[in-house]
Every structure is written in C-alpha cells, then in structure tokens.
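Take a look at this one chain, the form predicted alone, written out in structure tokens.
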Amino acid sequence: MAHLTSLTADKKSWKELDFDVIAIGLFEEPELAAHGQELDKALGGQIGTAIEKGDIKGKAKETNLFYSTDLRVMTVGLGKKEKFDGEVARRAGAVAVKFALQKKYARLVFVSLGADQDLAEGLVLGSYQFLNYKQEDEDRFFVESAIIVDGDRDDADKGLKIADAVCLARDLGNHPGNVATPTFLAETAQAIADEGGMKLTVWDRQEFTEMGMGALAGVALGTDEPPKFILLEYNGGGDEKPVALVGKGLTFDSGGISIKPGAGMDEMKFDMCGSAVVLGTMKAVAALKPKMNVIAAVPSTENMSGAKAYKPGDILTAYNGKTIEVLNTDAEGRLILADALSYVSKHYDPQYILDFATLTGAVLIALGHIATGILGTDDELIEKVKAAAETTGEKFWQLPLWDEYCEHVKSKIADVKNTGKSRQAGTIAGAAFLKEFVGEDIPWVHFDIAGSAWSDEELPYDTKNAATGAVVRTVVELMGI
C-alpha cells in the first residue's frame, strides 16, 4: 500500500508550517481571497501578474507554479464557482497531489476550501500507487504529508479515514490472483475484525458444502486454492437491525468449463472487486466506529477447470433449497452470491442488503468504466444510493427488475437457471437470477460495478488500468457513518 497516511488540518498560519509546496484553488475569473493575496504578496506579485494577462485561466485541473527564493505556491482550477462542491475540492485535492508527486514535493499544504473532507479524500486517493511489486527505482517517490490550511481537524480525519479504506479495496483488486486469494481476503478480515472489535467466522470448504452451501461448493469445485466463506459481524448499535453487506469474492475466473478468450483473463484478478468493495467499508467501519451493526459476507473461490470442476447442464442446490440449472459456467458470480444471499437473509433480519459483484460484461458495454449500474425491490433505497451518490461524486445508473426480466431466468428443470436470454439485457438477468435468494420482504440493492471497478484511463483521483475502490465511499455515505 503506497498512499498519503499522514494529513491532518491545521488553523496555523501557514508561515508557521514546514512544507515543499502550498497549494490554493482559484476559481474561473481568479480572484485571490485573503490567503491567496498574503501568498502573492510574499512572491511580489506574481500570481497577480499572472491573472491580469490572462495566463491563470482557474479551469478544473489547470495547474501552475510560483517561486521565491524560499516559497513555492501551486495555483489549482476550480472552475466555476456557482458549480462547487465536494466532488470538485476531492479533484482538486487529488490534481494538487499528483503534481506534487510529479514534482517529487514530499510536503504538501492546501488551504482550504471548505470542504475539508472532500478535500481530504481527493489529496489521498490521488496520491494512491501500487507499487508492491516493482523493484526499488530512482522514479520511486511519495508525499509523505499533507496539511489543511485554516481547514476543520475531523473533517480532514474522517475524509483521511474513509480514503483509506477505498487504497485497501484498491490494493486487494490489484494484487494478483496468486496472491489476493480466499485465505488472502480471510486473513484482511482479520485484521480488520482486530482494528474493529468486530466477530469473523471463517467456513472452508467441507463446512460451507455440509451446512448447505451447494452454489458456492459447486464453483469450487475445480480448483484446488481453498475456497472460504467468510463471515464479519460488528456490534455497535445495541438492538437496532444491522445492514447486510454481500461481496463477490471471486480471486480469479477462468470462466470454468466454459472458459474465457485468453486475450485479456489476466484482468480477471479483478473479479474479487466485490469481495473488496466490502472489505473497505467494513475497514472505513472499523476506523469510524459508527452506532450501527453491519453484517458483511464473502463468498470466495477461485473458478479453475480442474478434473472436478462444475459443468454445463449440471444442477445446484443452494442454501435456500432453491434448485439452479447451470448453463454457463462463467456465470459463476452469480451462483457463489446466491449462497450469500441466501445465508444473510436466512439468519439475520437486516434493515436491507447491498450486494456488490463484477458480475457482467454487459454492464461494461452499457456504461463503461463510468457507472455503476444498480438494480433492486426496493424504490426508496434506491433513491437513498442515488442521494448518497451526489455527495461522494460517485456515479451510478438504475436499470428496471421488471417480472417479465426475471422471467428469463426460470428454468424448465430447476427452479432457475444461471443464465437469461441470449444477448439480452444481460446485466438485469444477473439481478433477476440473485433475486430469487434474497429475503422476500427484505430491501436490496445489487450493484454491478464490472466497469467501475476498475479504470481503463488516468482520472484525477484514478489511476489507468488499475483497481478503483469505486462505491466503498458511497455506501459509507448511505449507511451514515
């Protein structure tokens, strides 16, 4: 893990303060608040200068650098002030950090814009690297601290917390799948339980299949990496109903018997991105400490093609009784998820479940590495990702869970079968096959994040071709922690 640890606010002055560099934001039409005046005073004039001839423009991401013989100031684009929020301080957190690391400046002040959390986000997840297996380089290079000039001390704590958490489910989609394994994703659990004072049951493999687990047990079945279902339990709100969190711990997918093109499996290490979207959260819980209670479940194998592996045509029972007619195997997500489920909604009575899987290309092709699409049964939950969403800047897409989609996937010699129509509404069939495993009067949210997961290009705060943490900060924000 490579990222900023150390960030906190300050009310000094920041002639009072040690830094490389200070940042401050300007907006369209710069104009230069009070900060900004005494910083251009100490450099005679230059951004003053600067702003009159029209070479600070104060657009999202501009950039630009003032000296002194012993002073250096970034100037960051806002952009327009009527459009300001928390999502344009985290951007403008995360460009002022990543020019630092360009700039190898290991000391970073940013006076603040008032929203210091935002900000605070931004300035960590953009300082964000994975570097766990490249060798030592002279390239190598972190900024080791960051203050909030005039900003709010538990803001800036609470944005450094929940950013934290969103490098760990970085960190666990990018290791490789030879390392991010099931007993890998138990052993963050535990970690996590010990920083939260939280409960982990651990299941292997012959204790999932004989309490029932037929879904899970099948998938398993062709590899010989032992498969877990792990279980985290926190208690922190006395009697109230907990939130059910349920992540697709998928460490690597072949596809099975119906295996994958090999042109591009290697990102199939990707395919436990659920399993960390979880694991983050319950990491952001244990940091926070809210006064709820969370149940958080991961499913977690590997889908190989071994000489016992699973296949077309073959039937499944999982651990609500429910029969599953399996006719792809790379549609295996689905099936380890419909133990979760079923588990979750069986032995607690949870306010409402979220589950989270890279669970169809289909998704991809319908939003890109934009979006996130979100399907379930209950309208005003729904509703509450999509209030949630516009304050992490995070985005998501409702797709409908209409009878006649959820007709797609019943089968004619099981209860149901894991796949709908052929080239069909692909990612609504998914939710449609889950649904049949959750709780019936139990609120649920599935949200497939198989483009959002992950970032085909560089974004302020996302780095290309690498693991996003996407929605860990969403639903921090919908449970009120």
Ligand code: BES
The other form holds:
Amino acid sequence: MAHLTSLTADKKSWKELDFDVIAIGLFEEPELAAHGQELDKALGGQIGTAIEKGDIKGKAKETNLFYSTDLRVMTVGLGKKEKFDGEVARRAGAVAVKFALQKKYARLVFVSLGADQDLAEGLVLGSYQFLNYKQEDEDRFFVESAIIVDGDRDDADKGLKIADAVCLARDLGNHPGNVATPTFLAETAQAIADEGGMKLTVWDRQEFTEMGMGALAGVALGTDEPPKFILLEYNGGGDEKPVALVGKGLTFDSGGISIKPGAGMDEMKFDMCGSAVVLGTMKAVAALKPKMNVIAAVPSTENMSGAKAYKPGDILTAYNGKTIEVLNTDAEGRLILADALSYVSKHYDPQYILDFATLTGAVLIALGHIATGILGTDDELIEKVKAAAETTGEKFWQLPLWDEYCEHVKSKIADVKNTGKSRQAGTIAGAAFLKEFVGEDIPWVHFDIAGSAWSDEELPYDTKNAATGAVVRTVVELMGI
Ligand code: BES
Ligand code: MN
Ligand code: ZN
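Coords for the form predicted together with this ligand, given the form predicted alone:
Shown next: the complete complex, the earlier chain at its head.
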C-alpha cells in the first residue's frame, strides 16, 4: 500500500534540486567521482577525510551521513568495483531508501551509478511498507520522492513501473485471506484491465462448473467464499501467438479434509502468490504496453473442510477430460491449475505457458526462501528464464522432470493422482502432475514459488514475514517487455 511512486531522473546539477538528503555510491577503496568531489567540497572536505581515515570502507550495506548547515550527504557502500552489476545498484537504492525512511527524510536524491533502471527498482522496492491495517503508528513515515541525478529518464521510469507492479503483487500477498478473496483478485484484474485496455472475463462457480472445470469445482466445494476463474487478455501484438501466464489463486489453504497442522497456518494466506505474480506481470504490461499478446488465467478459491468439502478418494474430471484421483485434499493447487492449464492450452495457441504457484512445501525444504524451483518440458525456455534472472538478480534452480518421476503420479483407478510418493521428490511430482494438463508441444515452465513468495528475514529490498513479489521482474524481462 505504501511505496515510492514519484521517481524520476534529472540531468540538472544537484545544486538546482530540492531534497532532504543526497546519496552517492562508493566502492571499496573509495574514490570520489565528479559529483562526489563537488559534494565533498560543499561539506568542507568531510567525506575525503573520512575516506583517508579509513572510516568509509565502501562495503555493501554500509551507510554514512555527513552534514553542513544546508546539506546532508549519505554515502552508500557498493562493495568491490569489479563485482558491480544491476543487483548491486538495486540493493544500494534499497539501502538508501530504508535509511531515509528510518531518518524521516522525505525527498531523496541519488547520484546515478550507471544502472538507472536497477537503481530505480531498488529505491521503490526498498521503500515498500504494508501498513493498511496498522493504526496509530507514531513511526509511520513515507519517502515522497526520489530523483536520480545524471540518470536516464526512460530507464528510471521503466524501473519505477516494474517495481510498482512488484509492489502490487506484494500487496495482494500481504492482505489477509478475508480481504484478498477470489472476488478481490477479480476486482484487481478489472483495475488492471481498465488501465491496460485488456479484456477481462470472470466465471463464477456455476459457470466454470458447467464449462467442465471439475478440478477447480471440486476444490471449491468446501467454501462459501465465491470462487472465480479469471481470464485477462491483452492484445498489443496483432496476430502473433500469445504468451500465456497461469497463477494459483488459492486465497486460503487450510488443507481441506486432509487438514494442515495449526502452527503457521496463517502463512497460507500467501497461497495466492502465484496469482499475484500473474497480476503483477499484467500490471507491468498495462503500464508499459508492449507490442505483444498476453493471456493471463487465474483459478481462484479457498481450500476448506466441512460437510460439503471434497474428500480423499474422490475422483474429479479436469477441463481436458482427464480423471484425477484425489489422495490428499491438501494437494489442491495442482488441481485448480489443471483446469487453467487445460483451458489456455485448448483455446489459444500460446508461444509458451508459464505457471506460478506456491505448490509444495518440498521446494521450501530444498531451496529455502532464497530461490524459486523451475521445471519444464523445453530446455530453450528454461535457459531463457536463467538468462533473464542474470539481469534481474532473482534466483532460480532447475529440478529434473524425467519420465521416471512422471510415473509417480499415475493412478490405478483414474488417469492421474494428485500425490506422488510419500516424502519423495514432492516438487517434481507436482510438476509431473501439471504436465498432464499442458497441451502437447507447447513449451512450458512451472515456477514453484512456495519458498520465494515471502521472506522470513529482512533483506535489502525484502521485508521479514511479508510477500516479496518474487518472479514478476524476471517474467517481465523474459517476455521482453
Ligand atoms: N500451499 C501448499 C504448499 C505450501 C506449503 C506452500 C508450505 C508454502 C509453504 C500446497 O497446497 C500443499 O499443501 N502441498 C502439499 C502437497 C502434498 C499434500 C502432496 C505439501 O507440499 O505438503
Ligand atoms: Mn495445500
Ligand atoms: Zn496450497
């Protein structure tokens, strides 16, 4: 809800700008560049002295503050010069803006580091706070504006728009389950559609059930919160084949009849973070209006237990006609995705499909909150994800999807079952199941974001126990927006 929304770049000298603090980056073995020398002069040589005395080391995350009566200068450490890249700039922006938040400096200026899109992303992502429900907070403060001195305005603007889309994904994740309902996701999709000139279609329970989405309908049986199947279509590329994005919009996962243990169950409000990746990416599409076609599908429901809920042993029929034996009602994400993957495969001829889901606890065990697990059927597309990640600084780790694993989801009495082998290769079993619902020959990558969707520690541009908006930036980069 709260993040920096006013950010630009300016070729004017810092002397002509209004600000509360100006930040400069310094590498290890610090040297002052042109702007730094000017600022140092204005401060009577304080920065130069601090460098000489070894007080400024230039290490990553290091900040120092220098004053004269009418000037405040912050130095931000950048680490080793030869290791500089976009991620270093992004983190420096985040460190600076968090410092400004803490000191209550409303207007921040940062001297360009030569990677303005990344710096802009860091400034915006670092400024993010989720304060919607916290009342009477004395420390409440917002950074109002940031200017990148000597920066490129288009790069800064692109960084702002992409980071703004990431913040939308974070907000969706951070809202509690009683607010971020399927209806709320559909309303968010409507706002994005309005901004980007997209077509939105939302099917309700009766409609998607009659259409044959038996897996989504099965999961949704146990909830009175109205479930939705949400479809956004962006047409900016004429007759070109669309890219299809599919996201798990499970707004609260209790596990259903196969109920989860109580400890940490509140975290299952984050179980719609796959849909947040999709809606965040569509927000970036709406803001940047690329010349391409994009389809976004979000199956959305709660997973609850009760007299009407689906049960272990039930057999459901998905949109592509395959029958699914439900052996655990807590493996519900793959069920709702089955219908969505079948739907986009059948009705469009996508260049490729990407799906995003907090699908398995197993990926959190394997990779922690640091990286996203990726699996797919097309090596070229997987390589593209890895290449995009080099630019965005997000982390992905590929797991294999060999035929031997695909056997694990075969059922004796139905076409497939929704669990693999107990305690074995859980993340791979999830992907092996999804593969059954992706149209043949359509390149596809599955992103298991059950670890990366939220953070359990404070990082330069992530917040402890809050949604990260992870993967949005990499998807935007991969799609060539
Ligand atoms: N939403 C969970 C996965 C999850 C677990 C995400 C922990 C984040 C943190 C998913 O619906 C689920 O419950 N998966 C089961 C599958 C199992 C029953 C085959 C799991 O991972 O335990
Ligand atoms: Mn579950
Ligand atoms: Zn789930």
